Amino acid sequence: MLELHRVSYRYAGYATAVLHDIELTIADGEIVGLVGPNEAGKSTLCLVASGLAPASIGGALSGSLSIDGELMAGRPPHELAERVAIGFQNPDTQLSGVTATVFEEVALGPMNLGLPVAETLARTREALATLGIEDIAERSPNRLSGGQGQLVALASLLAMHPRHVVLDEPTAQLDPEGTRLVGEALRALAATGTALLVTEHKTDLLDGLCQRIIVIDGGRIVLDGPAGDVLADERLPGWGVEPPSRIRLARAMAGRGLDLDLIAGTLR
C-alpha cells in the first residue's frame, strides 16, 4: 500500500508550494488513474509519490509518503528505487546508455537486485514477450523509435516485478495497438498485487483500466471516486481533461435527440 497523507511539496528555488495537502492511498492490486490540465501538478505528485521529490531533486515536502505501513522520510533514493518503480514519458530519461542490447537493458533491473541468472533470463523474456517486443531484443538501445523506447523503458520495469508502481504518461508516444498492451501489462501486473498510479491524458485507456480516477487541478485533488463516476463527471472538460470516447459518443447521441438504450437494443 502506498499513501501520502496531508502532503504539500515545493521546489527548491520555488516561492510557493506547487502540491497542497494531498491525500491518497491506493491499495495493493488497485490501479489508479491520475488526470487534470497541464501545469496542475501530476508530475510533480508522480515524483512525490515514488520519493523522487525531495530525496533526489531536492525541494521542500510536508506530510509524510508510507509505503506498506512504514514512513520513507529520510531513506536514501536507491531505497526508495526497491520500493517503488516510475516511469517517465521520455524513455531518454530511463534507458542506462550502458547496455547494448534491448535483451540486456530490460535484464539490467534484475541484475542489480541480484536474482539467479535463470530467474533474470526468464523475468527479462516475460517482460518482452508481455509487451510484444522480442523481436527487437537483439537491437541496440540506442537504434529506437521514440515508441520502442518507451516500451522498453516499461519492460525494464515490469521485469523487477514491483511492488509498488507510478506512471507518468507511459503511452504518450505508443500507437493504439501499443497502448493496448501498456494497458494489457498494467492489468496483469495489478492482478499480482501491485499498486499502480497512472498518469494519462488518454481516458480511453483509463476507462475500463482503473478502479478510481483523481483529478488534479492546481496542486490540489479536486475529485477522487470510482473511475466511471469521475469520467461521466460533467465537470471533467473544466478542468482541461476529455471524456473517454464513449461518454463523449453518448452525449453527442443525446443531444440530437436519439434513444440510446433503442440504439443498444438495435445492435444487439
Contents of the next structure:
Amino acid sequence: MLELHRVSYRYAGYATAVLHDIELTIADGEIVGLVGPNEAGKSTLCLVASGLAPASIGGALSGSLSIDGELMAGRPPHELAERVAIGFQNPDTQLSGVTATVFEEVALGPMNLGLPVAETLARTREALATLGIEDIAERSPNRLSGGQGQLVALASLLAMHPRHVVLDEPTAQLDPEGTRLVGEALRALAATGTALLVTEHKTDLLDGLCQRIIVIDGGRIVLDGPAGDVLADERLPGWGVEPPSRIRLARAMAGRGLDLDLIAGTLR
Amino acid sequence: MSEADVAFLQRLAPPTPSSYHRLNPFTKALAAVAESIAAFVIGGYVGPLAIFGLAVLPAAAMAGVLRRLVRVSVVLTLPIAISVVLISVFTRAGSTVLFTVGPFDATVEGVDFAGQVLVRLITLSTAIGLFGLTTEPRAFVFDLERRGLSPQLAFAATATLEAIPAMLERAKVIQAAQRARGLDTEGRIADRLRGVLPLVGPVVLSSLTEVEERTLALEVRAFGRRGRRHLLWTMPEATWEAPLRWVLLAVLVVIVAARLTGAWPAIP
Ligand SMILES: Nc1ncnc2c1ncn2[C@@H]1O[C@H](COP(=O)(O)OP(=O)(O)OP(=O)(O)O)[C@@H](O)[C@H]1O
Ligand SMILES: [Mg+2]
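So that was the form predicted on its own. Now I'd like the form predicted in complex with its partner chain, please.
Everything in the complex follows now, all chains and molecules, and the chain you saw is the first one.
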C-alpha cells in the first residue's frame, strides 16, 4: 500500500510549489490512473510517489509518503528503489549505459538485488516474454527504436518484481500492439498484488485497466473516483483529457438520437 | 540451470576472436602495465625497443589488430611526441650543436634525449593500446568485480569508459544539427575550430543532465545497494595464467630493483 498524506512539493531553487495538498492511497493490487493537462504536475507526482523527490533530486516536501505503513522520509534512494519502481517518460535515459545487450539490461536490476544467476535468468526471460521482446534480447540497448526502448525500460522494472510501481506515460512512444502488451503486463502485475500508479494520455488504455482514476490540474487533485465515473465525467475535456473512444462513440450516437444500450440490446 | 542456459549466458560475454583476445583481461592488463613500467625503468633504446618488438608487436599480430594499433597509438601519442621532441631537442643543454633555429640550439644530447623518450612513448602507447583493442571495458571490469572489486566502483569504471563513445556520438548528432542551421564544422582548420567550439557547451551540458537522469534511473534499478552480485558470465582464464602473472610481476620487480640499486647497468 502506498499513501501520500497532505503532500505539497516545491522543486529545489523554485519559490512556488507545484503540488498542493495531495491525498492519495493506492491499495495492493490496485491500478490507479493519473490524467491531467500538460504542466499539471503528473510527472512531479510520480517523482514524489516514488520517493525520488526529494530523496534524489532535492526540493522541499511537506506531508508524508508511506509505504506499507512505514514513513519513507529520510531513506536513501536505493532503499526506496527496492520498494517503489518508477518508469520515466524518456526511455533513453533509463538505460544503464553499461550493458551490451537488452538481456543484460533487463537482468541488471535483479543482479543488483544480489539474486542468484538462475533466478536472474528466469526473471529476465519472463519479463522479456511478457512484453513480447524476446527477439531483441541480444541486440544492443543503444540501437533501439523509441518504442522498443520503452518496452525494454519497462521489462527492466518488471524483472525486479516490484510491490509498488509508478509509471510516467509508459506507452507514449508505443504502437497499438505495444500498448496492448503493456496493458496486459500491468494487469498481470496487479494480479500479483502490486500497487500501480499510471500516468497516461491514452484514456483508452486506462479504461478497463484502472479501478480508479485521478485528475490533477494546477498541482491539485480535482477529481478522484471509480474509473467509469471519471472517464464519463462531462468536465474531462475541460481538463485537457480526451474521453476514451467508447464514451465518445456513445455520445456521438446519442447526439444523433441513437441509444447505444438499445442497439446493443436489439442486436442481442 | 541447464547446460543450454549456461551456454546462452556465456554468449553474452564479449567475443574473443583470437587466442590473444582469449587471455584473461587481468592478464592482458598486467602485461600492458609491466611492459610500460619496464620500458621506462630500463630506458635507453635497446630495452624499450626489445619490449616493443619482441612482446607488443607479435602479440598485436597474433590478435590481428596490428594496423589498428599503429593508427590508434600514432593518433594518441603524436601531440605529446611532437611537443616532447621540440622541447627536449631545443632546450636540452649540450656541447655539440647540430643546427640552430633562431635563438635555439639543437644539440646531440637533446636529440638523443628526445629519441629515448620517443621509444619509451611508443612502447607505452602500443602496450596500453593493445590492451584496449583486445579487451572490452565491461569484460575487464566484470572480471575485476569477480576478483573482489566493489560493484559500485565497477559500475563507475564501466560507465566512464562506455560514456566516451556515447559522448562522441552525441557530438556527431549536435554537429549535424548545428550544420543544418548553418554552422560550419568542416573545411579549413580555422573554420573548423570556429565550428567545433559551439559544440563543447551542448555536449558537456547534455552529458551532465543525462548523468543526472541516469543516476535516477540507476537508483531505481537498486544500484547502490551494498553486497555482492552474481554475474551472468565470466571471462575465460586458462590455468596457467595466474602463474604467468606472478612470473611477469616477479620479473618486473627484479628489473625495477636492479635498475634502482644500480645492479643492472644502463644499456644504450
Ligand atoms: N525539474 C524541475 N524543476 C523545476 N520545475 C519543474 C521541474 N519539472 C517540472 N517542473 C514544473 O512543475 C510543473 C509540473 O510539471 P510536470 O512535469 O509535473 O507536469 P506534467 O503534468 O507531467 O506535464 P506533461 O503532461 O507535459 O508531462 C510545471 O510547471 C513545470 O514547469
Ligand atoms: Mg510529464
